[in-house]
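In the block that follows, a single chain appears as C-alpha cells, in the form predicted alone.
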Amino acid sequence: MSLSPNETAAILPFAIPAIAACLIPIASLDRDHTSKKWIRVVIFCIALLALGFSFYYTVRLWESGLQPAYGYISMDRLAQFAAFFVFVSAAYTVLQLWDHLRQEDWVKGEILALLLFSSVGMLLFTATSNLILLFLALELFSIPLYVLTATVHARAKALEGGMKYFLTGAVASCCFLMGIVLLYGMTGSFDIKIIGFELAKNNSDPLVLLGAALLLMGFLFKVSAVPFHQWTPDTYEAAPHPIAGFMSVATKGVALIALIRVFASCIAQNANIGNRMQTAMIVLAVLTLVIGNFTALAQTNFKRMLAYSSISHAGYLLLGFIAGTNEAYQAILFYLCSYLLMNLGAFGVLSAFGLIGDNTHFRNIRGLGWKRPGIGIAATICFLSLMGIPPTAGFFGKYLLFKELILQGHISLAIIGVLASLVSVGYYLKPIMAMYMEPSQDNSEPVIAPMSGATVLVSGVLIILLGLLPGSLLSGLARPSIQEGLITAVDTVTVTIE
C-alpha cells in the first residue's frame, strides 16, 4: 500500500520519534565499560535529533498552512500546536535526564525509548477524532509512564509510586473505555464529530449522560483534578525528577487539548449534557483549587509541593472550560505554554543543583541560590510566574482565564481563582526563602549540571519575554489553533453530515 503525500505528511511527526525509540535500545546493547560514555552520547543524540526534526517538520507544516490527514488522524492546527507542546516538553526532559542519569551513575537507554513512545502516544491522543484511537493513544502514552515512574529500582518509593500510578490509571482507563462503549451504543459511531451531531438532536438519554461523565472522568484523572488526584504526589515523588516534570506538564497538557476537541466537538453539542458537565466542572474546579493550594501549604518536600501545585493549576485550567468561549480555549493554550516553562524550570532546579534520590526537601536547597546565582534567579522567576506575579507569563495566563470568566458572568469563580493565587504565594515563597534566606547545611560546591541549568535559565528568560510580549504567542499560535484547527473542522464535518 502506497501513501499519498498528504497521508505521509500526516503520519511523519509520529513516525520519526517512533523509529528513534526503536533504534535507541539497539544502540545501547553494548554495555562495555570503555564504550559506555559513547553509547550515552549516541542515544541522547538520537532522541534529541528525532524530537528536533519532528519539531522542525511541524513548523514547516504550520508555515505552509497544510492540515494533512490520514484516516482518523488529522494534523490540523490544534494537533500541530500539541506537537510543539509535546516535543518541547520531551526535549526539556531529555536534556535534564542527561545530568540526572549521570548524577545517579547509571545509563538506561530504554528510558529515552519509553519517553519517545509516550510522546508519540500523546501526539496521537490530540490528533485523532476517533474514540477507539483515543483510547489506544491513552494507553500508548500511559504505560511507558508507569514504567518510567518505577525506573530506579533501588528506591522503595519508586516501586510503590509506580504501582499506585498503574492501579489508579487502570481504573481511570476502564471508566474511559466504558464511557466510549456507552456513547457508541447510543449514537452508533466512534467519531466524536458524528457523536456531537447525534447529541445535537437533543438526545437526553441518561446513558448518554453517564457515558459523557465516564469519558470526562478519564480526562480529569490525567489532568490530576480532584477527586482523581490521589496518585499525583506519590508518583511525582517516586519518579526521577525530569520524568516527574514531564508528567506534570505533558500529560496535563495533552489531556486538556484533547478535552477541548472532545468537549467542543461532542459534549457541548447537547445543551442539556453540556450544562450538566459545566456544573460538574465548576464544583471540581473549586475543589481542585482549594484542596491543591491548601495541601501544598503543609508540604516540606519540594517535589510533593510541586505535585499539589500541579493539582491546583489543573483547577485554573478547568476554569477555561467553564467559560466555554473560543477566547477561553485560547487562554488555556497560552496558559499551557507558560506552565510548560515555569513547571519544567521548577523541576529542573533539582537536577541543576545536583539533588538526587530523596534529597528533595526544602532543607536540601538552603543557600544554593548564592552558590549558583544564575540558576537561583531563573528559579525565582519560575516560582514568581507560578504565583502569577507580573510581568511573568503566568500572570498573563491567569489574567486571560479570569477575564473570560468575568465576561461570561462567573465573577465569583474569578474571585475564587484570585484568592487561590494569593494562597499559593505562601508555598511558592518557601523554596525562594530556602535558597536565599537560610544558611546552607553543606559547605561543598554544588554539582555542575550544565544541561539542566541551561533549561532552567532558558525557562526564566522565556517566562519574562512571554509576560512582556504575550500577543506573539496568543495571536501566532493559540488563536489559529482554535479558530482554524478546532472550530473549522467541527463546522466542516457538520455540514458534510447534513
Given for the second form:
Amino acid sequence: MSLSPNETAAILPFAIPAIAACLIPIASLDRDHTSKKWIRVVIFCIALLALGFSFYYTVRLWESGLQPAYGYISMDRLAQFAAFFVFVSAAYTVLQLWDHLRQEDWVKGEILALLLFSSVGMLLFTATSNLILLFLALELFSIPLYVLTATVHARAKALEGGMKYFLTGAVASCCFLMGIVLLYGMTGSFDIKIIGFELAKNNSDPLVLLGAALLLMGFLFKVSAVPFHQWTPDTYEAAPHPIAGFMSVATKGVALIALIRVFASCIAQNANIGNRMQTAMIVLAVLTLVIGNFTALAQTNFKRMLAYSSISHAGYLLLGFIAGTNEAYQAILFYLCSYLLMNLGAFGVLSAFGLIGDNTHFRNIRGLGWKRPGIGIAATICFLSLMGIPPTAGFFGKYLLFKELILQGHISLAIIGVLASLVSVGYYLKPIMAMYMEPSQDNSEPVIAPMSGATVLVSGVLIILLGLLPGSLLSGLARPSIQEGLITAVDTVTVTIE
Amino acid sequence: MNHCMSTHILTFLVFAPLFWGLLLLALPNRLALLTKYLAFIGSLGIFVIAALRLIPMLDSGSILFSERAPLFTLLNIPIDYHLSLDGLNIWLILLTTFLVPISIAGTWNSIKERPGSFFALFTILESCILGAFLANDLFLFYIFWEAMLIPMYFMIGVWGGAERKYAANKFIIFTLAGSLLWLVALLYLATQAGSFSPEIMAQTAMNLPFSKQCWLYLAFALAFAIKIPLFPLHTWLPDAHTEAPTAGSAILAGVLLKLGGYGFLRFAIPILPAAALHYAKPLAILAVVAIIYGALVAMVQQDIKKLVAYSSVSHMGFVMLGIASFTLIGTQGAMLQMLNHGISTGALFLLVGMVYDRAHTRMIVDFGGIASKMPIFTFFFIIVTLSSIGLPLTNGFIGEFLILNGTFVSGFTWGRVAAIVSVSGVLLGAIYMLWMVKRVFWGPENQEPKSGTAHLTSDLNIREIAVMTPLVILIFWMGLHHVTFTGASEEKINRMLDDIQAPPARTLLLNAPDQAQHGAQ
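Can you swap the form predicted alone for the form predicted together with its partner chain?
First the chain shown before, then all remaining chains and molecules of the complex.
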C-alpha cells in the first residue's frame, strides 16, 4: 500500500508521537533505570522531540493552507488547531513530569508513552467526522488516562481515583456508543455530515433525539460539566499533578473541539433537536457555573480547588455553545488557548513548588511567593487570568464569550456568568494570599524545579502577551480554524452531490 | 509648540509610571533604599512633566489633547486606544501625579518590609489610575479600572494592618461586583452600538427603550457608586482605609474614590442622560444619607484612621449630591470637592500615619495633649482639620458651599430639602473632627507610660514638613481662588447639562447663573 503525499501529510502528525510512544518503553526496559540519569534524559527527549516535531509539522501544514485527508481522518484547520492545543499541553505536561516524577521518586518511562498515546487519541478525536472512529479515539485517549491517574501508587488515593475515573468513564463511553448506535440506526450513516444532512430533512424522531442526547452526555462527561463532574475532583487529586493539569486542559479542550464539530455540522442541523440541546445546555451551564464555583470556594486543598475550578470553566465554555454562532465558536477556541496557559500554569505551580504526596494544601505554599519571586509573579498572573481580570488572556476569553452571549440575547446568562466569576475571585485569591500574605512555615529553602518553574514562567509571559494582543490570536488562529475547518453538513453534501 | 511631543504626552503619562514601576519591581530587595529614591524621583519627574505640559493648557479655553489609534478588533467590535484630556480630568490628572510623590515622601520610613516592592506597586498603581482618568474608550477605561485593583490589592493585603487579608478581599470583591455587572451593561451597549466610543454609545442609547436605558444606567451607577462609595455600598471603605498602609490610604482616598464621581460625569450621565435624570432623586437621597450617616458613624469611632475613613463617606456623599443636582454650580462644586477631598483627606491620612509611626497606636484614648509635645504637627493637623470641616478660606468651604448652593437652586422639587438636610452634615463634620482634635491634641498630656503620647518624642522632621507644606498651600489656594480649579471644567459641564435638559436652576433666592459667570471670570 502506498500513500499519496496528501495522505501522508494527514497521518504524519499522528504517526510521529505514536512511534515515539512505542520507542519509549524500549528505552526504559532496564528495570534499574531510576538511577541512570542519561536514560531519563533520553526518554524525556524522545517525548519532547516527537511532540515538537509534530507541532512543527502542523505549523507547516497550517502555513501551507492545506487540509489533507486520509480516509475518515481529515487534518483540516480545526484539527490542526486541536493539534497545536494537544501538543502544547502535552509538552507542558512532559516538562512538569520531569520534575514531578523525580520529586515523587517514581520515574518510569511508560508514563510518557501513555501520555503520547493519549495525545494521539485526542488528536484523532478532533480530526474525524466518522462516529465509529470518534468512539475509538475516545477510548484511545481515555484508557491511557485511567492508567496515568493511578500511576503513582505511593499516593494513597491513586488507585481509588483511577478506578473511579475508569468506572464513570466506562459509563460515559457506553452512553456515547449507544448514542452512535441510535443515530446510525435512524439515519444509516456514521458520517456526521451525512447524518446532519439526513437530520436536516427529517423532523425529529424521539429516538434521534435520544441518540443526540446520549452522544452529548458522552461529551459533557469528558468536559466535566455538572452533573457529569463527580469524578473530576477525586481523579485530579489522585493523579500526578502534571497529569491532572493535562486532563483538565487537554481532555476538556478536545472534547469541546469535537463537540463543536459534531454539534455544528450534525446535531444543530435539525432546528428542533438543536433547540432542545441548547435548552439542555443552558440548564447544565448554569448548574456547572454555580456548583463548580461554590464547591471550589469551600476547598482548603489547592489541588482540589483547581479541580473544581476546572469544572466551573467548563460552564463558561458551554455558554459559547448556547450562543452557537461561528463567532462564539471562535470565542471558545480563544478561551481554550487562554485556559491552556493559565490552567497548566496553575497546575505547574504544584510541581514548581515541589508539593509532593497529599501536601497540596494552601498552607503548603505559604510565603513561597517571596522566596521564588519569578514563579510567584507568574503564578499570580495565572490566577488573575483564571479570575478574568484584565489585562490578561483570561479576561478576553470571558469577554468574547459574554459578548457573543449578549449579542444572541442571553443577557441573564451573561449576568449569571459574571456573578460566577465574582465567586471565583473568592477562591483564586486564596493561593495568592497564601503565597504573599501569610508567613512561611519554615525557613527551609524551596525546592528547585527548573522545568516546571519554566512552564509557569512561560505561561505568565504568554498570558500577558495574549492579553495585550488578543486580536492576533483570534484572527490568526481561531477564525480560520472555524471558518475553514468547520464545514457544515449542507455545504459538503451539496458538493458531493454535484 | 512641538506638535509631535504634545500628542504623546498622554501616552507618556500613562505608561511612564508603568515601565518605571516594572523596572523597580525587578530590583532586588537589598536595593530597597535605592528603589525608594528611584520611585520618588520618577514620580516627581512625572508630576513635573505633567505640570509643565498641562498647566499652560488651562488658559486655552476648550482643550486639549487627544490621542487615538485603533487597537484591535475583536469579533467585529473595534477597540480604540483613545486617550483624551479635557476640562473634566485635567485637575484630577494633576492631583494624581501630585499625590503620588507626596505620599511616597510622606511615608518614607513607614514601610519596613520590602519597601522596594511596595513603592514599585505604588508607581504601577499610578499608571492604572492615570490611564482610567484619561481613557476615552470604555473598553480601555474598563481595563485600567480593573487593572488598578491588582496593585491596590497587594498593597492592602501584604503591607496592611492586622485584618489586612479580610480588608483586601472585601475591597476587591466589592469593586468587582459592581464592575462585572457593569461589564454586562457595557457589552450590551457595545453590541448595540458596534463600538466602545462613548459618543457612539450615547447615540445608540438614545434610541433604546427607556426601561432599557434605566437598567443600563443602574449598572453604570452601581459600579461608580461602589467606588465613590455611596451608602449603602460603602462598607468596604472603612476596612480598606483602616487596614491599608498610610500611602495606600492616602492614594485610595485621594484619587481612587474620585474615579467613581468622575465615571458619573464622564460616562454614565453623558451616555444615558434621560435615565440619569430619572434616577437623580434616589441618588441624591442616598447621598444625603451618606453625608449624615458617615458623619454620625465617624463621631463614635475610637480609631483616628477609621474616623477619617468614615468622614470620607460623608464627604464623598457631598460629591454625589452635587452631581445629582444637575446644576452647573452643584456639578462644579462636586468637581472641586473631589479635589478638596483628595488634598485634605490625603493629608489627614498622611498625618495620622506620621503619628502612628511614632506612637504605634491610632486610638484616640491613647493620646491627649499632643499639642505641647508636637507643636508643628499640631499646626498642620489643625489646618487640615479646618479644611476638612469646611471653614471659610479653606478649600472645604468652597466645595461644600457650591454643592449646597447648586442643590438648593436646582430645578428638582427635592433640591431645597436635600440641601437643608445636608447642611447638618457640615455641622456634624465640625463636631466629630473638633471633638477628636480636642481629645487628641488639647488637654493635659496623657501621662501613662504606655500611652501613645508618651511615645511621641520627636516633632515633624524636615521631610515631613516639606511634604505637608504644599498640601497646606493648596488648601488655602483652593479656598481663596477656586476659579483656578473650577474654570477648566465649566464649559464641559455646561455642555453636558445642555444635552441632558435638566430642569433649569431656580433664580429666586440666589442668582445662580450670575454667580457661575462670576466664578468663571
